[in-house]
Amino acid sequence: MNLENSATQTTDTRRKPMGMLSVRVLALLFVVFLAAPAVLGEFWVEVATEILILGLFAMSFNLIYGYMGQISFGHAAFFGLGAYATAMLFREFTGGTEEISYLQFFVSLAAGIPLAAFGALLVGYFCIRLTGIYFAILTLAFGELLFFVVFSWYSFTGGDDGIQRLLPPPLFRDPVMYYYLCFVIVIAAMAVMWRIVHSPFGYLLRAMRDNQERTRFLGINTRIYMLINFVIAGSFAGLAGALWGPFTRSVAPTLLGWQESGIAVFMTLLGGSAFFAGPMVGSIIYTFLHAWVTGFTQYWPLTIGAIILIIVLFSPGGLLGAIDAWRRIRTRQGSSGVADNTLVKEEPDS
């Protein structure tokens, strides 16, 4: 049996509206992205800068959630290992100064996703061997045990204190400037990311989380395919981390905590997991939200967590699993109006 078509058949009907929904959502968040600079303030600039990276941080979460059906509470390791990737070589570039060139730059941006693939790699070995909520703890276990290790490394990470000064080439200090170069990035590797899913590859890791044991029948070592998998999310998570630092110009401890964590998952939840677009989607509400709610009130997490508890209870599948069931019930409605019409009209005839 070819392996494709045996895996695209043990696929969830559930999960077939993430075509083109999410094509179509994704050109508009193109068109969006593209042209907000031109229409934005300087601060807004910012927050978009930053839906950028953390949409990029909560897609690579989503596959290992919304494609391969296990959640990870430990994703932010890989964020963070990115991020510090990228920091520890601009100390050394720099030497104690401010400037960098914009080759080592780019390289210190580029290091960022080998260090983060290798922590998947090793994180991931054992991880893989389990699935539910053991795989959950176990993430969280090696996400936080790593937080330790960068926050106790005084000599080499700088502890608690992190790494500061991360300050881009002169180019990309301007907002505009290094928005537009997180815009080309993300959008490189979403497009590298869409390949992934639909390829062979994506289809047996929604095999995968729809019925493990099935696909294990059809001699598929489920293991090794779980593994790169982790490994390329943790690549893309690492790549966000790498972009975080320069944008915040410093990096510390909690980016490799549970809490980091929890925000991917929050992103991908009000977005909507079974959709591609889903979790940059939930990217610009929760932090378009969080600039907005933290400008006149300190209850940021009462209003989050009311959000959350809201499309949990109401519309689990996120604002694009919403908007694809209503767009469900208006085509069944138009065609049930154009049956309905055609009988009325036929009566007369016969």
Second form
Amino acid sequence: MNLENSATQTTDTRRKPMGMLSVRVLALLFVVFLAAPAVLGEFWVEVATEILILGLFAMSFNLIYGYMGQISFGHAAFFGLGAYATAMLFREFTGGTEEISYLQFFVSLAAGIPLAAFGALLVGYFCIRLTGIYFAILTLAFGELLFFVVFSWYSFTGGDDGIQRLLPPPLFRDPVMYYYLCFVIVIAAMAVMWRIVHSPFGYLLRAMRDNQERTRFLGINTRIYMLINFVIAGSFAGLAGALWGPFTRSVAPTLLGWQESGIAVFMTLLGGSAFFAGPMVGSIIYTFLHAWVTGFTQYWPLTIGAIILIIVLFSPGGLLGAIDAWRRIRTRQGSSGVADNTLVKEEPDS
Amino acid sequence: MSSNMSDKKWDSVLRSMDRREFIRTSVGAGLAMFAPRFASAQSGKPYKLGLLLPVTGTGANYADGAIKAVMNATAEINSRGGFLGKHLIEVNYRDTHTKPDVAAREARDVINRENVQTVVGTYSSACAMAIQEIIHEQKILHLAATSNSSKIVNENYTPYTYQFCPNSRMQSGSVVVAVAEMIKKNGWKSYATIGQDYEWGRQTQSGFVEALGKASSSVELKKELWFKLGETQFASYISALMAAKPDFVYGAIAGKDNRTFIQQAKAQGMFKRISYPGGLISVTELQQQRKSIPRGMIGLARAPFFAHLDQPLMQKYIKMHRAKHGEDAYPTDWAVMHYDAIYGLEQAINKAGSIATEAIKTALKGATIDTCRGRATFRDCNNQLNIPAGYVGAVKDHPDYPFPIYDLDTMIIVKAEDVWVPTCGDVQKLQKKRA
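Moving on from the form predicted on its own, please list the structure of the form predicted in complex with the partner chain.
After this comes the whole thing, all chains and molecules, with the earlier chain placed first.
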């Protein structure tokens, strides 16, 4: 069976492949992000850094939601584990003095990935046995469990205090330099993610998403592939978490909480889960709006709640979904209604 | 004023202190925020203040009074032309949601976007420590007026943070002084503790246990219970405490959880069987639970207005507060501490003759300032203000107030010097080097 065709023939607008749109959006974002520090002040450079880190986090979540078709409400646990792994190595290296070498800094950042991957392996081992709402609830339960462990284990994690003094080495204390560090790492991570979702493994994920039972009947051990994807998603979330600690100079258990997981869900819905670039676009909308709205009102939760409501009701495919629908209408109008299939054939799967 | 004031009237007082009032105050402050932009050319540049407190999360119960205090104090100073008579104060408020990562983000926001020169806040100690990382790096003053983990001035010390409330070590030490007397008097042999499972709760409980061990070595700790912030069902905890049959229970509980715990413990009859001395019973609890709070219960307050009615600044503040919020309204502990922070800042600016951050920081170092709680001096080695460490007293009705206060005849006020880290040498051993 041709999995690519199977995936491309779905009629659900949320599942339609939109590779070319993602490529165009990513190319545009690359240029914008590259040039951003030249035109933005320090505050907005920090907002842009936040966009990149949380965008990576949301993209990692979308490997589970958009590509595998399962929703995780505990994904922040891996973001938090990555952040804590980096923070604890920082603490070991600096001995509380705030002096860290460049090598130690990069080793600390790298440590976030294996710890988060290990956490994802443990959690995933149990979660992949279930699908749908049961999968979601189990991820939530494990997420809260890990949150509680970090929150309560004072002697090891610092409890609710978290860990402070995560000052990067001198060069990266400059917000612009830290921004470019995140930019390079996030671009590299996205390139790896792109390769993964466009590999046979990626198409297998889509097949499982569209019809897991049929995929199993083909002789594929879906659990193994779900677990592998869960671990990959957890690793990228861990990388995002690792970048977050030195950015805010501290970590706290709330990074592992369900509310943080909710941010990844929001971002993905805002941008469009059917698109590779969707979560990053969602991160831009969410983070920029947050920075803008909190400048003049304390009612941020009300604002984002209203936006999510509008998106879910009127554009369930997110912003990129709306853009794509508009493009399709225009194309159809321009070619007497025969363009729909042409479009699908022209655009590789996202 | 009569103590048997009608409920209707009192409810109207409480209503005047709800979030609607806060919103109105915020709008007023917002207008005040823009006023400096239209000030005459002769006035100096505005002084920008960042206010980070939660209006959501467990700390919201206390932050309301604190926000009002800052708005009222800044409005009063602005009516005199601002700091030094020419620098009008702009207040930039952000909600920390009682979450450290949000607090750090909002601190960055007000510093880098609004260019604030001083950050006031916040409620949770974990949030305060996250903020400390940002303000230290950016060289911005930080006035901590509610968050009181002793780590803020010791382990996590930065010369840019000034502590206007008694820290957790001082607070638990003050309870120990009072409880040690009761142990002697009542012949108590054992006790149990219950606390919020977060930085402040842990610090306060461990400080109490450690100090009580030294003050009364014969008394045995039978049980320690911890619960998550925001707990709403205490039945199992209360049953466990009663089953342990201690002579007394010490609670390290603050905020909305404190109110819930007291109500549920009373309903289960815990206070009839076990003494509960030294739990946090601030003016907020006394006002909000004016009917239900057990009379005779021994509580701890941080800055109760009724303990310092002789102080000119307290008199001025109460007058201002009642004028703004109604004759029957009195400032909470949290409001008093924030009011002191703003006037402490003003005194430092007057002393420095400048609004430059480094000049103010230097002026505050070791400074003696007037506060609602009397004249007090910042400790040189960690910027802890030597205001009273704690007020321990029995809840009692008073004819002058529409809510109970502490029995003023038996209330114990513990001096800071009696219970804080004994010497500056000891403090410096705790402090870690910063870049």
